[in-house]
Amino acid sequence: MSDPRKAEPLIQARNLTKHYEKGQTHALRGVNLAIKAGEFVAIRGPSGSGKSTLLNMIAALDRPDSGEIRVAGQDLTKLRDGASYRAHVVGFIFQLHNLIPTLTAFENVLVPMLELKIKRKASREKAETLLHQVGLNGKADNLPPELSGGERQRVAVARALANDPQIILADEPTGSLDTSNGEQVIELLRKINREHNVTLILVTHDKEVAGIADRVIQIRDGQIVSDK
């Protein structure tokens, strides 16, 4: 397998700055970053260090005050339709899964495909396949409250894959899980990264979780202090 770092960056950030509270809080201070397609990158740092702000920049959920961020050559600071970008390029996994409680596991996985206007039969087959891939064959008709924490996060992983994203952004995906379930979710993400060649960016404060990634970026006070 070729080294993804030898290819052109999929994600390129240059001199990103972001301030909140009328300039009193410096979330990002001149961040420079390059991530290649297929990399598994962990962004680690204490609470308030800027790691979630950086993730939101990559998701086009937030814009920098200055600097530039490009994904697949597209300048996100000039993006007109962030929703379309997210629907086609990015898959999300959150700490608290963010599943719709009144929809079944199967229906939750279908949701991202509505934006893509995939035909009903194809989308249903895809949802079944994804639930199978994350080990939830017999749980398709269960509502989120009927699932364990680990199972709910597996549904969230399947949902994140539903739009065939180039990038999966995982914000503390094991933060609400016990050690065993957390390890299973991380191994599942690692497997998806390898088998689907999807770029995986995981935000965590956990040193052990970060250690599974190919590359660990340490961020503190809005600045990258280590990248290896």
Given for the second form:
Amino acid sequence: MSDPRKAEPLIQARNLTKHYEKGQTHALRGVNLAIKAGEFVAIRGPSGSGKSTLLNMIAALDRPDSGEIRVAGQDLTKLRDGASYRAHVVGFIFQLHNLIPTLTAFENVLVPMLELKIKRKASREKAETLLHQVGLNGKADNLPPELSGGERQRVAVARALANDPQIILADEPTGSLDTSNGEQVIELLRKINREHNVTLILVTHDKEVAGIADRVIQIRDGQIVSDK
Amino acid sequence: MSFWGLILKNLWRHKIRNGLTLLGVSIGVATILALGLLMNGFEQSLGETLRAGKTDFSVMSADAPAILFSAIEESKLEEIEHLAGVDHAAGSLLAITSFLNNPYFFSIGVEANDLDFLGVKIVEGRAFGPQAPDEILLGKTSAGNGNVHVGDKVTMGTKEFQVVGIYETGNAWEDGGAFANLATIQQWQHKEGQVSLVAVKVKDGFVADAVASTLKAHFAGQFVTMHSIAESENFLHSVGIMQAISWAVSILAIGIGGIGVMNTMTMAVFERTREIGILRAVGWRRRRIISMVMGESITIALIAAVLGFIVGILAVKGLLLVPVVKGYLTPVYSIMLFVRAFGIALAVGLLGGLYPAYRATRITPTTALRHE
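Same protein, different form: I have the form predicted on its own, so give me the form predicted in complex with the partner chain.
Every chain and every other molecule in the complex is listed next, the one we just looked at coming first.
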């Protein structure tokens, strides 16, 4: 009775390599990785270890020089433009200057939905629900500069959820926040991971942040050195 | 917020910069429109000149570079009248003088009994007498411009005239001029026994074109005939020059406007590198990025077109308040002119947006996100 596709991990990377600067820098050297749907994975490592490169490959923002990466049944190395894949499968959260500064919190959440064929009314309702979920009901009409760092990052979380993604990729989401705001954002992500069964992959160099995840993958010099 | 709303918001971010670009494009559109309106008017009023009155066609000398230089011996008038099919032939002598603050004042010498035939309608006073060398008729526009009334004395060159009437022909050039006795103008211009044009009326039952051919054959190529000035080669030549100028201005406007829009939009794309990276990262396809950038540049151009229409029309209206111009230039509005100006603005938006849109698609999210 088992559907082979269900048994397949959501993200499957085989022997990924990536070189930068004409082969001088090895960002990834043969990374093998399998992540199941619904997992909360932290990728840890010092800067320059290749953790962001790996995240970019899962987002189809970057291509490996060799190796294979499949996400949700799609071979990402074969995509001409990863935009459509990102629009449907992935939600992205960055460290800094994440939002369009001239759009309100509400409008920022609407941005990914402009690419999807969602009716105006439905997308507005969705954006409202999402802002409510991240605890920003009263701040919908505020512009990013009027929000605190923690609030801005929560808008980014709401925006990442706007397309009902299977995977949320977060690149140092707490990197520019103080401890208390950082904890709140991680707590929110954790909650979303549990309640929506969204796979959460978080890149961080912070040991404590990584500690909250179910699984921690350590990267050093482009290779996975531990996975538990 | 819709996609269109986002485009407007993006433009509003740099109101002054985009406003100045918009102003530049709108000046281009206004210039094209104003030139076109006046050119249309010029063509139309010249086209009317010889159609006025009961005339079927006009005769001018074949070797004259322009109507003003056409010279026909007055004695030929009788010969023309005796040709088969000719009902009446009226000679007129054109002269340009400085008069009533206008350095290019048109005075036309005709026989008093030909005034009605030539379509000159007296609206005030009376026509000049056949033997009255000092009497003059002023056009409605010239009388208005010079604030001259029936009974006033006016000086033209060194000669003094008595204004006996005000006329109207409906033609801007003629209404901005004056009519006097043919002999008076001949004497004054030292062109005794000469006329510039001969207006011909064809007898009932004859075809104007056939009579014109007979006339040309009779005078063995000495004369050319036209139904309007618009048919003369010189006129076509001048219109050709004007059209070339108008196109040159249009091309300049496209070039300058396009570069202006391109500059503004390229700057906007560079400034928004990180933002464009974010949009790509959240799933926007290249096509949507192109639509956004092109949408912004086309919006600038189209708003500029509307502003340009308003400025262009106001500029022409303003120009018509200048006494020298008033009456000579009548703007003629045509849909085609607006369509053309609008098309040019659209071209400016499209051309100006192409390069920045291309640059925007070259932004890779990974590099953009490292961009502070």
